[in-house]
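Here we start with a single chain on its own, the form predicted on its own, put down as structure tokens.
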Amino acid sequence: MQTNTPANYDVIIVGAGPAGLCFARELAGTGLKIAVIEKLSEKVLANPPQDGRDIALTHLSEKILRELDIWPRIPKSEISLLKEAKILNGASPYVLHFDCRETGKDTLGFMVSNHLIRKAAYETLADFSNIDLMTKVEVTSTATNSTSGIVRLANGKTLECSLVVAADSRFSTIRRNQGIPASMHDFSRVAIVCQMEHEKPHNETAFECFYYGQTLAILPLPGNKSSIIITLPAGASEEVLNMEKSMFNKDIQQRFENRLGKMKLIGKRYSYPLVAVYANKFVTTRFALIGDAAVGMHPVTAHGFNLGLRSAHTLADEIKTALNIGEDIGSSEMLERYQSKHRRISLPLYLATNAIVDLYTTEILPARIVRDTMLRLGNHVLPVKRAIMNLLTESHL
């Protein structure tokens, strides 16, 4: 029989994806007593199904897996090295380039698949008796206070704690429960993703191509293989997800002007609807939201995954301080300063990250003409570059 008394934690995680996953390991070590709460079964989350998503990880993401013992759990077979990046505006035999030997690393980033993250997440909770992992169960509501924060499921338990956190996507149902609105920027737009096998190396190198109506994206992974995105009005996105295999793999090959040379798809076509979700306050009384319930990144720029995890980062490092010095982990005092030093971090790149979409999606002379120059000066502009390189490739925060 099931009481009505509340179960008692610390604090309760809502939502088990990368984010949510690896806060809990960042505060596995506290002694804290934590809740994760997730729809999907312990099964999916001990084996998550390919879903079409390669993560472009800066220096920072993979320092910060690597304290949470999440990287070495990765095979190595399955990481790749992005040594350089190009970036092509239609037409143009201009290009943008980046070279990791410009920042004097090896590397300018990695590539791994998103759900080798979630499952070498999920791995490191395995040991710690402090973190209950309750799944296939919903949040019905949640509400906090000034003492307390409860969460009501679906089985009809109530959990109390000191802090409720959200991790529950862009479109957090927590987020709207506890009040706090965000902003919309909807691109119209639609990412297919996928995988292809390709007749030459990539060379560990990236390519963006901007093209008009289109615009396609060349991720390496390991071996001759890449990870493909196509961004399309969202119009147009069911004929490219249905078109036939030879034809895609054509098409593909086509639009990169045969760089790689032949191509081929392995395994199925995903597609994503683009919504930039950027929430207008990352707490209130006892919440707090991380990953994409807080910043919803549009891909082009690479940053979401790694702005997520380090907003599970900086809450995790602010409650740690507050344990030290014998503050209240859901203190407004430990929130503002998670608040005000993730918005320092992620506002600046959400907004120059929409700019940049809007600029390379509009069709118009004048900003094909901006465009262009803006790659030319991407180049030559040598403080302009080395900010962007050093954006990828810092590694503290």
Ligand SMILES: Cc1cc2nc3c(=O)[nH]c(=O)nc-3n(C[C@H](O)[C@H](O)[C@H](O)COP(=O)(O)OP(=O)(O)OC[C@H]3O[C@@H](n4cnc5c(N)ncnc54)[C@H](O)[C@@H]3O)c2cc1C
The other form holds:
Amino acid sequence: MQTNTPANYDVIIVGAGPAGLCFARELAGTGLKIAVIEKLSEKVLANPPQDGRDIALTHLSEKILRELDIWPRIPKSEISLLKEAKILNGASPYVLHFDCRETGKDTLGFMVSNHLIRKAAYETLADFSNIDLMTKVEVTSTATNSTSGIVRLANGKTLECSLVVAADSRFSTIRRNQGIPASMHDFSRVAIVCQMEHEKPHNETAFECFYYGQTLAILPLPGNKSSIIITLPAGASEEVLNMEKSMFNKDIQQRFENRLGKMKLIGKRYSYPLVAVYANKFVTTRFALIGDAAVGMHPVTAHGFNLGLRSAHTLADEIKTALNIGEDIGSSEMLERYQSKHRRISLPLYLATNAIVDLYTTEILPARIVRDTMLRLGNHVLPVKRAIMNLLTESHL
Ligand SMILES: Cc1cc2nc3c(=O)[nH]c(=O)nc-3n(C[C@H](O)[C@H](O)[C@H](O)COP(=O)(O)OP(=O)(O)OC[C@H]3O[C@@H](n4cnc5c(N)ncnc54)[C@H](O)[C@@H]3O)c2cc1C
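I would like to compare: after the form predicted on its own, may I see the structure of the form predicted in complex with this ligand?
The complete assembly is shown below, putting the previous chain first.
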């Protein structure tokens, strides 16, 4: 006889993006019964397509991914190093320069394509029988109370658990469903991303160029290849996105003032609306937000996934502590500890990133003067420069 009793889990994770998958992997060894629910198919998770996002990872992220057995599954030939970073302001010849040699490490960070992180994270879950991955099914709603969480699926099934964790992107419907408001900062800009081959070597140097009305980031990939991010006012992006290939090649080459010689588009161009999101709280009764669902960053400071991974790591750590001391894994005390730690780390980065973007996309004269001054301060005031480099190269929590 069939019963209507909902399947029971300890933790249900909504969304198998990089944050949801890494969080599942963090908890895999605990023996907790975990469900990960994803609307994409398993075929896509096993072989995610390129999405144009090449992710700059900090040393801490590399360490966490290594501990999770995700890093060794990313082909070495697909990981590139970021040895130097240069920041340019408009036509000013002045350059803010970061060099890994000043940090005592052999790189400021690492570049890995988003789809490879997702693929490697997915692969690590295969060995754990306590993880149920349910694909091609959407979570339609969640409800939580002091004793349990209920997750409803589009196929009519209902699941029950001790803790619901939403990792369903910066435009999280589950966050809204749980009644958690979020502040959104719409930059009215679009990021166009792609990969390009070029004539000259990039010497493992990243460039961030704040030209007037647009920004251009060039990030080194293996070989003579770079990841390109152009941010433009939303109205101007269609033209660049649909520009004929040879014109696009010339356009980027000129925008970058021929520093890399001839440039050639590889593959497709992708576009992302630039909206930063910060949830007003990260937890509520038996419920937590991680990844972009908690904090969706503007990509200019390359912190989005780094913070998302950190949120997954911090929450998993608190759950493991709860298990060790015999505490309920969905208790408000445990959730509060996670929230307070992740807000302390993420809020200053979120506010600083938005302030940088606003400053560097404002064209009025005082803003131009301030940003030129900031670049010079960044170069000459050692504590400022060191703080930025420490953020990239620190490998402890
Ligand atoms: C152009 C660009 C460049 C970037 N560069 C960097 C960088 O250099 N460094 C860095 O650290 N970060 C970077 N980021 C940020 C990084 O890509 C994101 O932080 C990261 O991908 C977010 O992962 P996530 O798992 O939180 O969310 P997502 O990747 O959005 O995944 C959410 C998942 O949830 C699923 N889902 C949603 N709703 C439901 C539902 N109701 N039911 C079931 N499944 C659902 C979706 O299908 C999806 O698979 C960049 C972002 C952009 C746009």
